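Read the single chain below, which is given as structure tokens and is the form predicted on its own.
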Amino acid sequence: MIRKDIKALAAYHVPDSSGLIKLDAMENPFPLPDDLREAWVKELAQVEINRYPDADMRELREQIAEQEGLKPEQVLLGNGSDEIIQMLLLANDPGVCVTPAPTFVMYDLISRWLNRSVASIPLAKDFSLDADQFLQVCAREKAVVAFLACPNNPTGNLWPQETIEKITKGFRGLVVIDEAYAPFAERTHTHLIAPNVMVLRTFSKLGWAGLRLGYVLGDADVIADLNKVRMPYNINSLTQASARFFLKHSDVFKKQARDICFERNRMTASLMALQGIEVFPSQANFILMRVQDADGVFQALKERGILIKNMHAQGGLLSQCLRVTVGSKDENNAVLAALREIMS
């Protein structure tokens, strides 16, 4: 029967967003341009869905490898980054998983699904990460794997290069640098890839959330071992065909990412001008802010047709915090107008 610890867990909750401006899930707000959509549909029409997908995904891995300046043997694909996190934890030696706190909830949740213990290192009040403290906890707990979200979710900040390098050099286990928000950040970390350092990516934030496609970059021998715990045909034919097509038009999505960064900076400045809101710097496609009554502001926004993420229930450093995805210009203007009314 079902394990007691699984029964005690709460399922990951996705709120109903019907009829609302949806700014709670860090999605790209821009629809596909009409000409690109028409060409994509023609591409999908050629897919033989009566056959299993390409199990090796060689062509797609070659495209990603060329984009990243690596070899195809250094790329592994997953059904979203969540599946890759699961593969990494399945394949790694038994032992403790170490994460900062707060950070992406799936590191903790998937670890618990797999009966792994998790040790968390609290961030400072400004959400900075102490590398020495992190390494001390890793040593004390005899940790075997560590996750570092760069930029971090839900705080949005990108820890200094020297902090990340110190951890990768000082930790003997596997370090997974999660770059889900790389399209919006000032730097990446592929230069740190080593037998014990991997870089995790997803296409979800770039505009392909519905495809559920992620990938991890790493040492070719480590990738070969991870492939042994990857489900056969884990990436369906339509997703593979879509990704191959969209990668040939990456300039469209890079332009959208630049537009989102512009809107993020505009939103940050506008929010900082409002009384009663503390705004935290972000290098992602969302902004974290603290108000006096997060539950009240969240509900007031929802009543005005806007859905964001209420982080207050997580407590600690996230007390009274709200996270808003950077949307289109019109969506962002709606948020700002609503907050001006609510905060006044």
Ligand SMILES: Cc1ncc(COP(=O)(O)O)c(C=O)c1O
Given for the second form:
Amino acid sequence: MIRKDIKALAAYHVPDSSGLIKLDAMENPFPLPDDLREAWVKELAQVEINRYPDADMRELREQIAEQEGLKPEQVLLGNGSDEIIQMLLLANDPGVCVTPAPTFVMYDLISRWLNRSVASIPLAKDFSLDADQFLQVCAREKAVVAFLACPNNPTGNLWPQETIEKITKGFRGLVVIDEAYAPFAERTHTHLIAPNVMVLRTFSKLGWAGLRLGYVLGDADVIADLNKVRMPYNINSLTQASARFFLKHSDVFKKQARDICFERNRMTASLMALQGIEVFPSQANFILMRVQDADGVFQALKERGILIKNMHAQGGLLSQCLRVTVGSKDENNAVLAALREIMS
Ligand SMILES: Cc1ncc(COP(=O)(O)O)c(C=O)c1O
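Switch from the form predicted on its own, shown above, to the form predicted in complex with this ligand and output its structure.
Whole complex next, starting from this chain.
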């Protein structure tokens, strides 16, 4: 029957957002431009839906590799980067997984599914990461894999390059640099790729969350091994066709990412001007803030038709914290107006 520890878990909860301004999941707020939508639908109409998808996805991997300046053999695709985290934890040597805390919850959750223990290293109050402490815990735990979300979710900060490099050089296990928020950050880390260093990406935050497509970049031999635990046909034909099409129009999404960064900076400054809110600087498409009563503010926003993410229940550094996704200008103005009212 079902394992006891699985029974004790709660299923991943996605709150109902119907009728609300949805700013809880770091989605891109912009709908597809009409001309692009029409051309995309024409592409999709060509898909032979009676056939299995292209299992090798050579063309799509070539497009991504070209964009990254790497070889197609260095690219592996997943049904969202969540699926790749699962593949990485499945294929890696048995042993401890190390993560900073707080960070993206799926590293911990998937480790538990796979009976792998997790050691977490608390971030400092300003969410900085102590590389020496990180390496000490890796050594003490004889860890085999570490995840570094750069920028980190839910804190939004990007640890300095020296911190990341110190960890990649000092740890013999696999270091996964998760760059889910790369489109909004000042720096990426593909230059650090090595047999024990991989870079994880997703298209979800760039504007295609509904497609479920992520990829990992790494050493070609490691990618070939990881490919052995990939479900056959894990990327469906419609996603493949859509991604091939959208990659040819990546300028549209890059421009949207720039607009989101502009709005993020405007939001950060406006939130900082409000009484009773501590705002943390972000290099992602969301902003973390701390208030006196996170549950109360969360509820008051919801009553005004705005759904954000309440992080308070996670405790520790996230006590009284709320995370808001950067939306369109109108959505952000609605958040600011509501907060002005709530905080006054
Ligand atoms: C740091 C980080 N990695 C990975 C993911 C998962 O993204 P995907 O939609 O590709 O599964 C997220 C989603 O929020 C994230 O914050």
